[in-house]
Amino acid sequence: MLIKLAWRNIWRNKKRSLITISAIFIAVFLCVLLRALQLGLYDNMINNVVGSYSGYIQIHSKGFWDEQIVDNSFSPDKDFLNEIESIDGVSNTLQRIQSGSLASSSDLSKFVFVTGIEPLKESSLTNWEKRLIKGQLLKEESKSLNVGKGVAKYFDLKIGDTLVLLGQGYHGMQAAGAYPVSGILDLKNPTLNKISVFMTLPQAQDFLSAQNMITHLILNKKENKDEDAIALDIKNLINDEVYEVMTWREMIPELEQTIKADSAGGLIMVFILYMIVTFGIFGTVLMMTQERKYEFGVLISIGMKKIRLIKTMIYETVLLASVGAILGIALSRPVIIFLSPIKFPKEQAQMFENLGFEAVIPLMNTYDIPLTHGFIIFFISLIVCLYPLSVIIKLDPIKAMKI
């Protein structure tokens, strides 16, 4: 009965209630859209840079990250790999060897990173089929190269063309070779596209004269597992004087800093919107309370308990806020689905790529975003209820009924 009474009371002044509901709806709609856009952008950045290349956790030889040369590589045995893979949260491991090299074709040359990979295992971390633009992906027995599209564009490489590599191998050995290009990749990261050259792990080890050596042991984590907890378990297992364990936050701190800085700006905007909503709801509740003091005095005089009157006012405020929040959540969902992914025009896309970002923003379409903002509105409405609650508790029926 009290809920039905509260619902009817909301619509006693339809114009005021509709204005308040509209303000709540717009705020929730914009907040959900803004956070879906931001979190989608962050998730895409992490997947492109971390989930699709560097991995969430890496194990190196001690000192490798400060001096990334082939001499700081290590040779993992089967027992070591089995111990790492037995840790809770680790799904599998990927071995890589990487070194800088001078690449040359025709009259052009440039610096690239040559990375030896295990093609079959790499597919568990990187969806190579979606990265392939032309040609064929590397296979276990391949003697060719896959190159980033930026490298291919710089040298004007086509499938079957030869790329000459010249560098320094393990313990000062000369690293030199000429290899055919069998595939061109789009790594979804402009910087990686401009410097990445891939070959199979055995071929790279032979090129660098580093048999059975690797520079990176990448750990592929299970879904929803915390990489920091996994890294801590690994550090407790291995000799920290021989190996170093790093999460993506340590390896790419600028990515985390960029995300935190941008997220802080978004949260400030959300805070401003909810401050407006708070004052909007409070203004409505204030007017409703002041206009109905006489009514409250009559109800209490004829025997209605103050606690029931307080419950009615709480129901009114919560219902008012809930209608706007539900509308905002319900209408934001199809908009997010329709807009995702956002693709930029050619000129703006080029600008984004020059800054090192992929020019596509998939909006995050998860239920936790609208639920979070729904709970925020519910919490705001409960706080606003403190005002009519205090008025009713202090209300003197005789004074309230005086005209």
Second form
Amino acid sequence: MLIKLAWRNIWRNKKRSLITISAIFIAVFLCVLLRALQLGLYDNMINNVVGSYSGYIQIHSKGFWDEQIVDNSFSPDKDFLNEIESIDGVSNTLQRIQSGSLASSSDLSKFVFVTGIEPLKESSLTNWEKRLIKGQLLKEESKSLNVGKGVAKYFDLKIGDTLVLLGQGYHGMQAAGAYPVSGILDLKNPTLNKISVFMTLPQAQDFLSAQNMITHLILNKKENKDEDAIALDIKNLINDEVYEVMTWREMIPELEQTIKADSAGGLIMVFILYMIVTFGIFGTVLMMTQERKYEFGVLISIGMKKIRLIKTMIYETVLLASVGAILGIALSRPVIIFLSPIKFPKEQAQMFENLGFEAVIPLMNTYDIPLTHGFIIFFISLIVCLYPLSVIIKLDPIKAMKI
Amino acid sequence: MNVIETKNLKKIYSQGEIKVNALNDVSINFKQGEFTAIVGPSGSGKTTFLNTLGGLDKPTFGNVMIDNLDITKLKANKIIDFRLRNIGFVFQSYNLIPVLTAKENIEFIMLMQGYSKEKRNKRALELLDAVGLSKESKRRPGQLSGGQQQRVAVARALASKPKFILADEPTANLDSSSTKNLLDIMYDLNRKEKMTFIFSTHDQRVIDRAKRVITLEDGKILSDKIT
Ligand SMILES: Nc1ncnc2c1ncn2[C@@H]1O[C@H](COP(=O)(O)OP(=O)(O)O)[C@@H](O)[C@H]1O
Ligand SMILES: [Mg+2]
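Given the form predicted on its own, corresponding form predicted together with the partner chain:
Up next: the whole complex, starting with the chain shown before.
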């Protein structure tokens, strides 16, 4: 009956309640949409940069990150790999060996990174099919090279042309070889495009005289698992005197900073919207409380305990806020599903791709965004309740009933 | 048996330099089953007296004993609960909860007392019948006349099975036929159910129906007559 009472009290002033509910609805709706768009954008950025190349987590030989040379490599055995793959949240692993080399063709030469990959496994991380713009992708037994389109452009390489690679192998060994180019890739990242040369892992190990050695062990995570937690599990499992475990946050801090800065902007918007909501709810509750002082006096006179009265006011406020919040959440969902993914018009799409991002933003369609905002509204309405609470506690029924 | 005893009640309101003796040394007893009018000109202290009897106001001096419990010594929270369980109130301006129906207004007080839904329902219907408003049970106060609202208020006051009902000028806003109707109902309840009523008024027709008339003037008892 207290809830019934609260519900009917809300509709005593229909116009005011509707305005308040609409304000809350619009704010929640916009907040959820805004955050879905932002978080979707970040997720997409991370997927593009992290998911497609660096992986969420990497294991190196200790010291490799600071001095990226083949000497800082390691040889993972089966047990080690099994152990890593059995950690909760790790979906699979892939191995790479990478070393800087001098590439030359005709009379041009240029510094590149030669990366030995496991073509089959690598495709679980990188969408190679989509990246190929000419020729053929590497296969397990290929003896040829795939090069970034920037490299191809520099040397004016065509499929079948030969690239000569010169570098330093494991323990100071001379690394040299000439390989045909079998495919040209667009890695969706201008820097990577200009410096990437790929061959199969065994061939790279051969080229660098580093049998069974790798520089990177890259871990894919299962969806919705937290990479920091996984990294911690790994750190606890392996000898950190020998290995280093890094997440993308440590490897590409710029990306995280960009996201954080942008996210902060979004959060300010959200904050402003919530300020509006807070004042909206507060204004309504203020009026509701003021015009009902007399009634409170009556209720206390006939024996309603103040705590009960406070409870009904809390019910009223929370109900009012919830109706708006639930509407906002409920309606934002189909809109998000309808809008997602957002595709950009051609020119803008091109701009995005030049920056190394896919020009498609899938909106983040999780339950925790609406839940968070629902919770915030709930919390705001509770805080607003402090006002009627203080009025009721101080209320003297005789004074309140004297008009 | 005395249901209420007051001893040397004083209520002094001070507004700056000026002190008003709203109650001046009032010692008086009320017995179970009385039907008493408190009369006197405006400003004589009727409201202050009833508020003090009902524990809404604390006297500056003196005590109010209800069934031998001194309610002036009760803490703020306790006194509210005491009112709920022992005292029925009827106000001049009805003061029903506007968003609840007539029946719900009556049930509300029983809800606070912790009655089960069935009991609430049964008693609310009985009380509506007693005040002659069975047909209006689903109407809200706004859809009832003043006289009907005041009858609901009497039913609400009765719902908690109080020791007595205090009514401050219950008929002041009513026309003469509603006044008569309300008094008939109160009189009947007093006769049949031995409900104690203490009401203030300055309406001669209401005074004529009372069994005991206490006259106040300047916060003092001028006369106390049993008719
Ligand atoms: N809150 C108050 N502050 C100051 N004086 C008051 C207050 N309430 C009542 N009084 C004074 O006390 C006296 C008695 O008032 P009241 O009990 O309301 O009389 P009645 O109900 O008989 O008209 C009046 O002189 C009134 O002005
Ligand atoms: Mg009065």
